[in-house]
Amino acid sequence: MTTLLADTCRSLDKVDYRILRLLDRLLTQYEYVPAEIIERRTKIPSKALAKRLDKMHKLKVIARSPAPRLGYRLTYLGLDCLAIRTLVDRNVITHLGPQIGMGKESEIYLAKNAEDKVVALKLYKIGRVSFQKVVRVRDYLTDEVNWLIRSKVAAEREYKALLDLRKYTKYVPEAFGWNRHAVVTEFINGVELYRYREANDPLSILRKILEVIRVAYNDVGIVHGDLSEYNVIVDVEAGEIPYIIDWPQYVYRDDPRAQELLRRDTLYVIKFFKRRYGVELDVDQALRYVKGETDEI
C-alpha cells in the first residue's frame, strides 16, 4: 500500500495536481465536476484534457460520473496525493515511510521530516465507518454531507487540539503539520492501551491519563468525548508514558453535553483500569480532580 501510494503521488505531474487542487476547491459545489467546468477553468484543451482525465481516473485519483453527462469527482486516493504533496511543499515531511496501521476512520504511516526524524502521517478516512456511527461520535460533522470535507474537518480539529494541549501537557502526541485531511504528529513507539497487559505501574498510568483529562477541561476548554483503551498509547520503554490520541470529536467545556461527556470519559477509564489491572479509584473524587475543585486524587 505505501508503495501504491507514494507511486501514485510521484506519478502525477504539476499540471495533474492543478486539476486534483480544482476538483478539491469545487467539492462543496458539486458532486462531480462537469468536464466543461474543469477545461474551461484549466484551459487545458480538450484533447489533451480527455487524456490527462483518463490516466487520472486509471490511477484512481479521481471518479468518472455515470452516463450521460460527464463528471469528475476527487477520491481519497487523489486527496492523499494532494495533502502529502503539499506537505512535502511545505517541508514538513521528506519521506513516505510504510502503513503501520489502519482505523474505522484513518490511516496511519510513517514518514520522515527534513531532520530526518521519524514522524506519523495520519490521513483521515471518515467514509470507513457508519452514518449513524460518524453522527453519534462525530457529530460536528453533520453538517457537511461529503466524506472528504467530513475527513478534513476531522484532521484540521486534531491538529488544533494537540498544538493547544502540547502547550499544558506532554501526554499528547507533538503535532508538526496539517493539510486537508492529514495531520504529521510525533511518532509514539508504543503499544495500544488494551494491548498492554502486563502493566508494571497501572495507578501512575491512570493519574496521567486523568491529568490530561484535566488539562484538556481546566486550561484548554475542551472534553475529548470519546476516550477509552483504544486511544491511549503506553510508550513502555519510555516508563509506561501515556499519550491519548484522536481528539477531533472534542466539544467545548461549555457545550450543554460537557459535563456528561467528562464524567464518562473519566468513569470509562476508571472503569478498565479495576477491570484490566485492578486498581480503584473514587469516581466522585476522580471527578473533582478533572474538574479542578481539589489537586488530590
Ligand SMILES: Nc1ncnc2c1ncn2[C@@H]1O[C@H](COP(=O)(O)OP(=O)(O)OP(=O)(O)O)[C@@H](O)[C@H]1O
Contents of the next structure:
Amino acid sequence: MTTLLADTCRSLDKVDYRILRLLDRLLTQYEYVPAEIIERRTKIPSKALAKRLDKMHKLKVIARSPAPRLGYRLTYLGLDCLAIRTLVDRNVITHLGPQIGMGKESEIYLAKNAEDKVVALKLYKIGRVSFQKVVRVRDYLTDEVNWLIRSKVAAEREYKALLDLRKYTKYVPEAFGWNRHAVVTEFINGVELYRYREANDPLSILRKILEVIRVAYNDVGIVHGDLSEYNVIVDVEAGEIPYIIDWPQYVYRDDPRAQELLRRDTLYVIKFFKRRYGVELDVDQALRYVKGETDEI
Ligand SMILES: Nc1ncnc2c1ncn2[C@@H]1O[C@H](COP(=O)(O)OP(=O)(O)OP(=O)(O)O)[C@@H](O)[C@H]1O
Ligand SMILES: [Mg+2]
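The form predicted together with the named molecule, contrasted with the form predicted alone above:
Let's see the whole complex now, leading with the same chain.
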C-alpha cells in the first residue's frame, strides 16, 4: 500500500532530510530561513542547493517566501516526512500504511512496528481546517509556523498522558513512541462510540469510561477535557471494551478549569448513554465516584 505521503517521504534522500532538519531546528527563529543561511549551515554548494530546494518546493515539503528575499520554511508535509523518517530510524514503526481517519486537528494512518503489529500513527495538523485565529506561541512567526509548533506540543502532551494513564488503566491505547507532531499508539480495532448502536451491555461500557475519568483524575492528576462519544472507540470483538482517545487538551487537577471540565466530561458520557440506551445513572453519585469520594456507582 502506498500513499502520497509515503511516496513523498521516499523521494527525499539523506541530504534533503538534512536540509529539512535544519529548517526544523530554525523553525522558531525565522518566518522563512534565508537561502544564504541554509547554504552556510549545510555547506552545500549554492547551485546544488538551489536544485534541491526547487525539488523540495515542488514536492511541497517546504514553502518559499514571497519575493524579494529568498527563504524557505517547513510545511506540514515536510514535518510529516521528518517525523516518519525519525520514527522509522528509531524502529518505532517499520512501514507506513493507508490513512484511516481525519480529525479536526489530525490525520490518522495505519503503520506497522518491528513486531509486525498494526499501530496507529497520529499526525497533528493544528490550524489546517480551523479558521479560528490561534493563540500564537511566538508572536513574530507566521500562523503556519505557530501551528507546526502547537502540533508538536500536542503530540508530546498526548504521548506523555497516554504513558501515565496506561500505568493505571487498560482502557486507553498503549503509546509506543512520539516524534515532533507525531504519536504512535496501539491501533484499536473498533468502532467509535457515537457510531455504535447495538451495545449488549451499555452500562458496563459506561462504567469503564467513568473508571478512566476516575483514575485520570485521582492517580494521574489530569482531566481529559474533551470527552464525548466521539473520543471513545469500542472494541466490540474483545467484548465491548472502550478506549478513551484524544488527550492533548487535558488539564491538571489543580487547574482552575479542572472541576468544570471534570463535570462536563462526566455529564456528556452519562447523557449520551441515557439518550441512546436509556441508562439511568445518578450524576452526583457519578461525580463523587470520579472524584474518588466513593467507590460505588
Ligand atoms: N488508536 C486508534 N486506533 C484506531 N482508530 C483511531 C485511533 N486514534 C484515532 N483513531 C481514529 O481517528 C479519529 C480521529 O482521532 P482523534 O480523535 O484522536 O483525532 P482528532 O483530530 O482530535 O479528532 P477530532 O478533533 O475530530 O476529535 C477517531 O475518531 C478514530 O476513528
Ligand atoms: Mg477526537
